[in-house]
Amino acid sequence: MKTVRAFLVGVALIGLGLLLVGLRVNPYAYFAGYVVLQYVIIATAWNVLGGYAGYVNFGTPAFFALGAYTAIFLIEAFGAPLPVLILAGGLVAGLLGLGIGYLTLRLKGVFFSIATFALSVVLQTLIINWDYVGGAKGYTLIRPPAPFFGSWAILLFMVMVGLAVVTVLVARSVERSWIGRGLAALRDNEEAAECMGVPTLRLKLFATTLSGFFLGVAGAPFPYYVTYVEPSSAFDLNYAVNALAMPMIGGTTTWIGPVIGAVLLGTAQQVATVTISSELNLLIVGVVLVLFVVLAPEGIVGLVRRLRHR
Amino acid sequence: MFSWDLLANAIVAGILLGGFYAAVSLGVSLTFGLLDVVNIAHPAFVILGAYVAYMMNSSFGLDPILTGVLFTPLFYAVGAGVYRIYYSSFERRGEESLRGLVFFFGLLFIIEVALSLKYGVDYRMVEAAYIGKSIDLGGVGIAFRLLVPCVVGLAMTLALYLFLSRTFYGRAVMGVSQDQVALRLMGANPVRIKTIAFGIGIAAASLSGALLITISPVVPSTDRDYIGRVFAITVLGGLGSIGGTLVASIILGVAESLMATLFGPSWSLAVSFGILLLALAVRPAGLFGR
C-alpha cells in the first residue's frame, strides 16, 4: 500500500511540474529549477552508496560528466535523441560503477574515497586530451528547435522532473527493501555483515553501479542544457562537494534526507548566484557543510526526530 | 626527435621536483600516516602557504622561502586548532572516518573558494634573484627555481626525520599510532602529542607552498592537482616512513618529468593519479609499508 501511495505521490508531483510549465512563469525559474532537481538526482544518487553503504564517493564529477560526454559522443556520432543519450549516459556510468565496486574488494574507508577522487582526475585528463568531444577547448552543440513546449528551458525542466521523481522512488524502495537493510548491515559493520550471511559484495557492486547509474543519468541531459561543454564545467569540484553537503545537511540514513539537503541548498545557491555571487554562494556551501558535520551529524532529518522523542 | 640530452635534462628535473614533492607530502605522512587522521585539506595549506608568500613578496619584497620559514609558527598554531576542532568534534566520539573526511573536504574547498574569492584565478607568482637563473652541468641544466626548493624540501625531510628518531616528542608520535595506553604511562597525553604532531604537518605544508611558488606560478584551485600527488606518495612511500616518502617522491617526480617530455605536460596529472590508483589496487601498503 505505501509503495502505491508513495508512486501516486510521484505522479503528483510530476502533474504539478505540468502545471508549473503551464503557468508559464518566468522563465529563469525553470532554468534554475533544473539545476534543484538536478542535485536531487545527484544527492539521491550519491546517498545510495555513501548513506546505505556508508562507502563516501569523492568521484561524483567522474559519472557526472561521463554521462555528459556519452551524450556528447552519441550526439556527435550518431545524433541520437535526448531519451536515448539519458539511458546511455547512465548506462555508460553505471558501468564505471559497476568497476568501483570491484575496487571496494581491496579498498575500504578513506582509501576508497581517496581511489574515487583520482578515478575523477584521471577521466579529466583522458577527455581534456579526446578531441573527438572537445578535447580542452570543449564541445558547442547546436540544438535542433525544442519538439515539445515550446523552449528547451521549459522541455528539459520536464524532463528533469520526471527523472528526480524515478530516482527518488528507486531509492526509496531500495531503502525499504532486504537490499537497504543488507547495505545498512554492511554500513555498520561489514565484517559482521558478511559473517550473518549478508552477500556484501553483491550489495556493494548493486549500490555503486546503481548510485553510478543516476549520476550518469544527471550528467546526460547536461550538454542540451548549458549548450556548451568544457572538461572543467562538467569535472566541476562543486558536484563532488554538493553531492557531499546535500545528503549530510539533510540526513544519510533515509531517501528524504538528500531530497531536503538537495532542495534547501540547492534553491539557496540559485539564490545566491542571483542576488550575491557565484563566488560567495560556494563559499556558503563549504561552511554550511563544515557547520552541519561538526554540529549535526545526522543532518535536518536527525535533528527533527531527536526533537520529537524529546 | 629523441635526444639523450633531453632525457638527462628530464630525469635530472624529475629528481630536484621530486625533493620539492616530499617536501609537500611530509605532512601528510606524519598526519594521514603516523596519526590516522586523513587531512584531505593538506594541499589547501600548502596553497595557502603560497599565497602567504606572494603577498609578503609583492608587498614587501619578502624572498618566499624566508617567508616561509618565518610564518611556520603561525601555521603551527592553525594546525594544532584544526586538530583541536578535529578531536572534540569527531575523534572523541569515535566517529571520525567518514565524518571526519567530509569535516577536511569542506574545509579545502572553504581555503579554496576564500583565496580565490580575495585573489581572483589569475596565476599569482614571486620574484627573487635566484628565480630564472641556472647553472650547466654539461648539456644538463639545473635550474635554481628547482634546485632551491629541492634542498630546502632535503633539508625538511632530514629535520623531520630526526625529530622522529631521536627526540622524546618525535618518539611519542611514532608511538600514538601504535599504543596509546603505553604512551600515557610514558606519561604523555595522547591528544597533546597528536596536536603537536597535526601542527608540524601544518606547518610544513605552509613551507612547502612557498617552495611551490618559487617553482611555478599559482592558482587557488592548484591544490586539487596535489591531493592526487601527495596521497600517491605518501601511499606508495608506505604510510608513514619518512625514507618511504622521499623514495616515492623522487619516483614520481622522474615519472611525471618523464611524462611531460615524453607526451607533453596535459599528461603528466595522469601520472600521480594513475600511480596512486594503481598502489592502491595492488600494494595499499607501499614500498616500505610497515
Second form
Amino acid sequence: MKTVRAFLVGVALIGLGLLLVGLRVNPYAYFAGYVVLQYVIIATAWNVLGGYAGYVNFGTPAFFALGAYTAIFLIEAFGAPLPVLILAGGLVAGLLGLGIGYLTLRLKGVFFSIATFALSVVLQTLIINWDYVGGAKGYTLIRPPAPFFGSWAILLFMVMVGLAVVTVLVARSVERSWIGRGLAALRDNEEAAECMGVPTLRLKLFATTLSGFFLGVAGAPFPYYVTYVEPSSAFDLNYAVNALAMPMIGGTTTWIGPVIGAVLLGTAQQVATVTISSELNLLIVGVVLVLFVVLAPEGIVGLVRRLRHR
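Got the form predicted together with its partner chain; any chance of the form predicted on its own too?
This part shows the chain on its own.
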C-alpha cells in the first residue's frame, strides 16, 4: 500500500511539473529547477553508497562526467536521441561502479575515499587526452529544435523531473527492502554483519553499481544543458562537495534526507548565483555543512525525530 502511495506521489509531482511548464515563467526558472533536480539525483545516488552502506565516495564527478561524455560520444558517433543518451550514460557509469567496487571495496574508511577521488583524477586525465570527445579544448553541442515543448529549457526541466522521481522511488524501495536492511547492518558493523551471514560484498557491489548508474543518468543530459562541455566543468569539484553535503544536511539514513538537503541547498545556491555571485556557492555549502555537523549531526531528519521524541 505504501509503495502504491509513493508511486502516486511521484506521478503527482510529474503532473505538478507539467503544470509549471504551462505557466511559461522566465526560462531561467526552468534551468534553475533543472540544476536543483539534478542535485536531487546526485545526492540520492551518493546516499545509496555513502549513506545506506557507509562508504564515503569522493569520486562523484567521475561518474557524473562519464555519463556526460558517454552522451557526447554517442551524439558524435551516431546522433543518438536523449533517451538513449540517458540510458547509455547510466549503464556505462554503472559498469564503472561495478568494476571499481571489485577493486576498492575491500578498502575501508579514508582509504576507500582516497581511491574514489583518485578515480576522478585518472578519468579526467583520460578525457583531456581523448580528442574525439573534445579533449582539453572542450566539446560544443549544437542543439536541434526541441521536441514536444518547443524549448530546451522546458524539455530538460521535465526530463529531470521524471528522472528525479524515478531515482528517489528506487532509493526508497531499496531502503525498505532486505537490501536496505543488509546495507544498514554493514554500515553499523560490517564484521558483525558478515558473521550473521549478510552477503556484504554483494550488497556493496550492488550499492556501487546502483549509485554509479544514477550518477551517470544525472550527467547524460548535461551536454544539452550547457551546450559546451570541457573537462573542468564536467569534473567540477562542486559535484563532489554537494553530493556529500546535501545528504548530510538532510540526513543520510533515509531516502528523504538527500531530497531535503538538495532542495534546500540547491535552491540557496541558485538564489545566490542570481542575486550575489556564483563564487559564493562553495562558501554557502561549507558554512551550512559546518553548522549542521556541529548542531545537528544527524541532519534535518534526525533533528526532527529528536524533537518529536522529547
